[in-house]
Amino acid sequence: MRRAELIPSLLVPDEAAFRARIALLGDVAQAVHIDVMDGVFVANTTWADPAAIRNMHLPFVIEAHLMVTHPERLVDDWIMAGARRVFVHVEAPGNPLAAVEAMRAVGREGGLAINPETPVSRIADLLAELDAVLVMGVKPGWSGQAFQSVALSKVAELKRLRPELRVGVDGGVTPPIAADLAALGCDAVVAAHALYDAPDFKKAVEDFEKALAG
């Protein structure tokens, strides 16, 4: 079983807030999941402008978390900014499986994300199309939500229904979550309360990955 990879998020309200957070996340990070809401699917907004980011040459592998409606209409944009990997949520209005089947048209990694009250049996049939699943541990839109458990059971399920596919979790990860995570054989865990309000940033890197080394 491979090991799981511990992704900082990038959910931030301007250009400064998002170049500030990449500054720290330095060499202790080799991918990073950007944050995009559009204060309509979710209640929150961020600053996430692919064309900008794109400019940027981020040294990291990034994969863009589209919480917004229609999210078919904004994947070519991050296609173009070189994102490897997005997330579309199967609960948002529009065609998400049309954005999904854009990214795996040009090689890249098309996944579904779902919230905490949709099951897993509403994508079951929709698994072998998909590159990866992105597992919400909480309620889409804020940073520091407290974990919902259901989470656990919905990366079993998933595993036992396809292996293979990357199964990762997002929203209210601490340390001693993502080691349960892991021996559930999840792929990866998105963090950023964790990381970001920690007294220590470096030691709550480290604390995520011996967590995740079992």
Contents of the next structure:
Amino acid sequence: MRRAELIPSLLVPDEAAFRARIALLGDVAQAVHIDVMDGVFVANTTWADPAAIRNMHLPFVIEAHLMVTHPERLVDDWIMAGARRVFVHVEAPGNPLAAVEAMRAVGREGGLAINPETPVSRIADLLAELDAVLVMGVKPGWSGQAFQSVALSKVAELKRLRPELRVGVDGGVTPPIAADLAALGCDAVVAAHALYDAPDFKKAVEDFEKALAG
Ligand code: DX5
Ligand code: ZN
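Given the form predicted alone, state the structure of the form predicted in complex with D-xylitol-5-phosphate (DX5).
All chains and molecules follow, beginning with the one already shown.
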């Protein structure tokens, strides 16, 4: 079985917290998932300043998760920031597909995220135009929520419909859940609480790596 990837998330209130997390991840992560919240599409905000992040020259693959309305208005900023992959919500008011197309037009990856209540059927006709799908394991907005198992069947369904599509899962993922997701063919899991709030951060990373090795 192909190894799935662990992508630590950065859901932070300010730049100091962002830098602290980046320092922690320096040794262990190849990619980071930056949570971008506007206080409108979700009732929370995060620090995620694309100009400042560009100037950090981070040694990671950057994936941006835009939990915002009108994500098409932000996507150029994230291209400038160096994001390899951007996820926008299919549920977002505005033109999320234009954001996906803007990423693909510059040779980056564009994907759609789907909330727990959104069925795969909502995006089934669009899969050929996407590089990736992000299946939410929680209602977006906060770290530390319990995983909703509906995400498991969505991963299986997406992989059945389009095996070559990159499928990631975000929210509530723990090492045992990561093992279940990897067995279904999931390509990447995003995690915050199960990593940063674990008693031993390095051991939590190892537990995820073992779970994802299949
Ligand atoms: C939720 C965010 C997630 C979050 C995951 O709105 O999109 O990326 O950081 O955090 P945990 O792993 O704590 O659910
Ligand atoms: Zn996220």
